[in-house]
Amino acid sequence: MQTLQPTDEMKKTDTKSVFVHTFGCQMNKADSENMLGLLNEIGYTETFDQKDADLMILNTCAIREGAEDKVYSWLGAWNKIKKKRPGTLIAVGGCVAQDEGQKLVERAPYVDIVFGTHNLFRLPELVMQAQETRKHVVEVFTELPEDLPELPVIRQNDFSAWVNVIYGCDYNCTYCIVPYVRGRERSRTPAELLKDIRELGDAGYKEVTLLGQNVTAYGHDLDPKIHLGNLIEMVGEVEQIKRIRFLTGHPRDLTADIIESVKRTPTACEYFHIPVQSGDDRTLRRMARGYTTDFYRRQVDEIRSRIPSASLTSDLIVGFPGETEEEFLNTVRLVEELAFDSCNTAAYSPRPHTPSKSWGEQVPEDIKFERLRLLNTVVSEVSHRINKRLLGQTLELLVEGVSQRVETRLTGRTRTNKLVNFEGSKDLIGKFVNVKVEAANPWALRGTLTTGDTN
């Protein structure tokens, strides 16, 4: 891949400030870090005050219904800022931009730049064009380029980093817009990834999370083919990286070889996020997920038999078109049976470009949200029961930051992705510490620092 080089004309830009607000998943967060890196090369520095920004970027997510409404609500507020600061640019990127394209500026004519998920690398040129012409700039590629440039990045912390290893998704789940806005699967080469990760290690980073819309499919399109487990073992040889995570995988692509690689790689965290989406076989067929609940159970058994200490989290959708009460209850029973450490839950959202949007038998909103309320109750009860098993144990954390509620309280994560709060000083952020667990709730643990930082 060729590294994007700013032109001399681009480099002439006076120093300006950019504010980026991100909706959505870790992939979007990683994209925002690339946006900051790209714009830094043409003289933009990040600001955390949108009212002072010369450029405001909304990095959007389209996975749920109402995403567009949220986008336009933010854009309306930004238009008020723009009126007070003539010359301020507004840009929209991400999945909503990929889907809406020109429609965005038709509905919000004060938006200056629209760019999609496939041409993020073109952002500096698009910004320069908007600055010079003071006209709308709308550019959305339908596919990722074959020779995708290596993108600069400005990380949001200096100890834990997202690393995109595969883009897109080859599945066609009947409810999901991701293949439309993110395209088909394309893996980055191990050489390219290891170069990035070694540089992160040299810069002092201690944890990397390997990202993909379907990360467990990594490597199937490379020549020669490899799998995610091979990559995990390669990253495990980078001495400075102490923790390796990966998100998010499809159950069909999680092989015994990948699980075994996690087991035998000391720095690979004992944590698997594998969305099941439903606990009912008929619903899974209509979702086009490509597996049954028995298949998923076998995957869970494979993980827990090889790595008994592993934590397992999942995604669940309630109210899929045609879902009966009994089928919903099958999902509830599966949560109780498999005892997920936690679950992301959502009521079904009809999305454009998906088959299920036009199906009959749409579940009424009040029923969907009543089911969601019951499912969340069960998920919380199971999570609480699991977390209470950790009372009295001393766990190693990577300290991530200060609690939003109490300034003297820090927050960190275990290898199994448990969030733990404890009292401590800010100089521990980015370090490993040991904490004894003294209280547990469904969402987090609380403990006491036992030994200070461990490195």
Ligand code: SAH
Second form
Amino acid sequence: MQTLQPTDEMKKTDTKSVFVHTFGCQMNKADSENMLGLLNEIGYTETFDQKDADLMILNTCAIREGAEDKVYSWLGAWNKIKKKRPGTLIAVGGCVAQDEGQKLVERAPYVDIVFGTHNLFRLPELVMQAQETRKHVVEVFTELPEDLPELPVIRQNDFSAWVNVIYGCDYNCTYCIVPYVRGRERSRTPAELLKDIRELGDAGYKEVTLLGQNVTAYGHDLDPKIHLGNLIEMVGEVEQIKRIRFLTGHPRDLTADIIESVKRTPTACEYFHIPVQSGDDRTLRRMARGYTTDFYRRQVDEIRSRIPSASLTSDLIVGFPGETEEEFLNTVRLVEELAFDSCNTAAYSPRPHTPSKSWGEQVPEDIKFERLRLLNTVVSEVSHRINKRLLGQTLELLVEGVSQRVETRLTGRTRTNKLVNFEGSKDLIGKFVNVKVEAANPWALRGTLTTGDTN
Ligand code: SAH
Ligand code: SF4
Ligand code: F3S
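For comparison with the form predicted alone, provide the form predicted in complex with this ligand.
Let's see the whole complex now, leading with the same chain.
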């Protein structure tokens, strides 16, 4: 494993500021933290005011067309800022940049730097190059380098950390752009991960989330081969880390061994995000998901019979090409039947480099959105029902911050990933507290603090 060594020229002494805005999944958020770490080595510190920034970075997501459209509207706004501050550099990274490369500067010529998902570690060089030449710098790799460089990181908080454990995805779901923009699966070694996670523990972190587009496939490409459960148990040995989470699982790769490891590891949270995508077998086959609804039901049984307190969440797509009304209703029925704690739902969006994009029988937009509306209603009814069962219970939370709605309210998460709001002072942020649940809505709970700072 080679470590990036900034050259003396790169370690410029004058401080500059960088503003980073991140779209997309947790992996993108983790990548942004690496961008900040990398840029810090050449003298950039983060600013939260984009108008002050010497460098503005948009870390993009290509999962749906809407996400991509947002990129161009943000860039348009940044162009206006740049006109007022001509020295400002604009960089675009992430999944849209990986896909579009040169096309991005053709469409938005005021963008200075385009870099992809496989060459993050090159960011300092690319920025230096743009600073010096004031010409477009476009660099996109087709795959990750053979030796994954160790990346410096500046994290968004000092108690909960995202840790990428496996990059890429080897599935080829017929709707999904991720394999194209993130490449083949590559697991990081347990030795390297444990070193990082022990350092996090020493630095006072209490929670880690092990990340991968298909985290349940972790380790299959390593020699010797290991599985996610082995990694979870190893992380469970790191004394200071009190909560271990993992995202996102694929139903096919979730084995009884992984579930058992979660059960055996006291610090592993009993929370499973295992997207089913559709509740209809014909649709699942056409999505190339590689399982049936019955297989998925058995997986849910495995989880719930081994860990009855587990929470279960999912992602669902409506309006996949050719999806009939009846097939859509099978998804609604599955949500009712399996009682997901919550679900991310989306209307199917045709993406470049995916087979289903050019299939006939695209579902009209108005029908997709009508289905989405109905599904959302059912998803939130089910969530509400489940959340109401928690009324009166006292739950342990890791306090994450101030509630977005009410200034005096704090927000935290249970081990099962439920969001709970309560009144409390800001010094509890990053601490464990106990809260008695007094109200429940579909998305969050409200409660009263019973014990502040439980350790
Ligand atoms: N690896 C995960 C999901 C990663 S992408 C899995 O296999 O389940 C995150 C979510 O975006 C997916 O679960 C899916 O629900 C949604 N998604 C992906 N492509 C989409 C598309 N073309 N249109 C709508 N939603 C999509
Ligand atoms: Fe996309 Fe399917 Fe891979 Fe998930 S498993 S990232 S949905 S291709
Ligand atoms: Fe989006 Fe890329 Fe993540 S497409 S969902 S940011 S892997």
